[in-house]
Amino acid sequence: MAGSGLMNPDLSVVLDVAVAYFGPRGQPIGTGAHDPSRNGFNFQQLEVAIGSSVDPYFRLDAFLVFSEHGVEVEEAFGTTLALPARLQLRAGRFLHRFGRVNATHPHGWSFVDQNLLVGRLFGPEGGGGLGVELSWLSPLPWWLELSATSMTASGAASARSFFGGRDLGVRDPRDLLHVVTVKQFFALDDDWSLLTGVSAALGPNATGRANRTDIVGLDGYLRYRPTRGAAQNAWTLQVEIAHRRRQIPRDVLADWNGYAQLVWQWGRPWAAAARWEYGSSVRGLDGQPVEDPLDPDWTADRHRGAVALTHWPTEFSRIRLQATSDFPAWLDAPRLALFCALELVTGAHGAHAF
């Protein structure tokens, strides 16, 4: 019977919670909407994930998510199943691939918090909104798929380097957001494992309907895991950077960011990260840094750090101990964090992505 998979969809809901301890001088100055944010517990989010196959032609998946600010629609989209050529199309809102994390959701992170590079290019909620994509997957001997998106520019929480918040409509297709990205996974050997990608994300912003942004960025994920031996034991290695231009009125603004983090993880039920983030001031045209409109108090280089240890009691719960140092350099002393998470798991919860 055709659509009688909506019937019985897969249905799974994803529960985060914190407990956080903010240094004396403050809170570290977070990107992430569901990041923890006050001393004491945090209701970080409730995902129910709702899917199912519609007919022969067509899948259908929504994220929903609840917090202490109401629900929203994460992502709601249609993926088809049986276009030629190995094409794939994929309709409605979504997150688009830039990079390695902004695809992701929260329960898919190796950390407690969102980073820097997410949070500060496309928003809180990661890069994102109503659009169309397209997928191709190549015949080479190597894994490498293509995907180019256009979707709406706007939205303070998913495109603040674009329009944003403030919305100047669309009146032809240079007014849309346009993401391209090119993936390609290499089998080094039976333990050896690397991802690549390019992607770029190009539209306009809100200083002008003639203003463009464009972000260009590169990532990489190695993986070690030996098949024979220690084989519950694997050496993750990921690497991300990323390079914004900006035009506004009479100056072009410039800025790096990215991050690295390595995860060991051994035994199955345990894991140990740590990670670097990097951005850097803005720059304009002569080179000299100048007042960021979206982050004006962002005046200077930016480094932080954090170290993880997780433990996964069953495949359906996680608990997760985290310590954060974030030093801003327009601030005289750093600014510390400790994070204790929990996350429960129930219902037919796809898998997470390589």
Second form
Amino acid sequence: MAGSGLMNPDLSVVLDVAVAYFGPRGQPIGTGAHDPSRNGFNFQQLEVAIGSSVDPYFRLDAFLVFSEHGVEVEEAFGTTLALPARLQLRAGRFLHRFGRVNATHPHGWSFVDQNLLVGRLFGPEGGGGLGVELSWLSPLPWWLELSATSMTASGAASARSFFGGRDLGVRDPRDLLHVVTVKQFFALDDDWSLLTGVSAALGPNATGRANRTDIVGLDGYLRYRPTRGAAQNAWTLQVEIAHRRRQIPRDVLADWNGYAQLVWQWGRPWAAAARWEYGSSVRGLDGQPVEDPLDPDWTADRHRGAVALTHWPTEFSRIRLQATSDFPAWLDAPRLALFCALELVTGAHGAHAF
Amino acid sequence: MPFDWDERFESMRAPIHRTIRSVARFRHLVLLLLCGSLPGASPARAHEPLRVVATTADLGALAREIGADRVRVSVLALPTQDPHWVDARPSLALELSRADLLLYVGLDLEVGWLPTLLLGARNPRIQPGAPGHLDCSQFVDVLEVPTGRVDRAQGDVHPHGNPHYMLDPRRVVRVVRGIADRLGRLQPAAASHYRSSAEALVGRIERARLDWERRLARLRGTNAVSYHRSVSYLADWLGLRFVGHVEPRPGIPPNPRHVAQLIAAARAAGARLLVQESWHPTNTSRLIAERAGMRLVVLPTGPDVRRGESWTRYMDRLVTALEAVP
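Having seen the form predicted on its own, can you show the form predicted in complex with its partner chain?
So here's everything in the complex, that chain up top.
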């Protein structure tokens, strides 16, 4: 049909593969479903992204992920384009906007592997589910966006702090996962940007119909990118912290999680990055460490540090070297991991949010 | 078997409920903000200036000259920023959320950042297909439209053609008329004002063009080198002949082998001029220019709209820079 090509949606394919070495002490203890997980070659994922306007009122985006474990619909959602009052609705399966990194895909990350914070709190695929999100851009002089999401609370890989793999069903709205975010952006000047956020994820957990999990978090993103001259350098500092409380029979469990990462990009094709992550032990109401039914091994504080060097031959290909040292206090010695990862992007891939 | 809620831990809910009660206390403020974001409260009213958002400084400068005090113009990419590589800062989405008219260069120049801003702006007035959405490339004849198969192995090519048409005054006058026509559609009562204002601007540009062509006449037929394929329209207008580019393929940084080949090609062709924008690094260009006996000219990259510079004044600076070529 003449002209039919013009109506095709944007289609792109992103391949992530890596070579990994996990040191003499053996098994990795990363959290991500698509992290390199064994010595030697690792097929992380092949992401197929499809997106286009449906009509003047809706846009459709879908992300299919192929891995060694099969195919999954990572996200598939519609977004409204014409709601009044600066409102926007998303409906379908999607990653919720808790914090900064949760809603992003691996090829938007500055490191090869998933953040501990996301993996521990939400799951190896990142926090998400099937539901609806309403967001609102305020008319204030600076950018302030509120969003409220209600979605399924089940999914071992995406809602592990909530119903997880044990779906107890929905009898009333309290059986859904509710995520609320407030994000603000400040253009400090032409070169400096600051994005801050407050998030809360509230929902039921699988230890009892009325037992709740509350996760609250703060995130910050500070970026310096000169807008004059040819240096094409950029510095970004990204920080997230989250506090989780879970009701279980006869106790309330609480833990802290966080990370800070610094990325220095020089020229267009090079970047160096460093990240430090922390996950506390789980404590009960009496303040003493207790065993976490979700992570029985996680009996003490855990620190993880990583450095990465990235080269982009073009904006569509990326080679990344990463060294990670993991310090779970319950193990006798740190775990070392080395990655060399390749990412290739082809097709029309949509622009990323700031 | 699921466990039941233990009443001893009821206190855990309290902070959440307190937060909800606090929000309820500020419901009047929330209502005020919601009202402020309703369409009726937006600034695109007949008695107020149209809010025009241009992606680049050159389009912004034209809109300001055409609309004068009937428009309020803001520009997303600074003239010192490479429009291919702009951070999609949320503050830019905020500008778009208030816009009555979006002007953009098109031909995928802004594809890396504008679509996400447009989605985040939540502004139906400027979505594709709406009267407030104006792709200015529709007004010009486009150069370097790829024929046959387009592949990224060719570099970061623009599949719909070269988007750097704002360096050719002959094409810019068509853009001026296109913008005026669209402003008139959005504000029919002021359509004649926009039309006459545009024609006055076209007259100024045409008079300036004759002066610029006289001053640069000796460059006609000159062999030259450019960093990026961003001066094709300038070459088309002035009769420059580009014998090579510092980038081996669009968007691909130079490598030593290509630099050596380019120096040889420039020498063989007797190229006198290497032009580039200030956002590209000059170290490789300087080396090539010195080895091949060319003059390196760093072109100004857009009107200084914050200081009210017009597009013709900016082009005058650009012509002055080219006049320095011996």
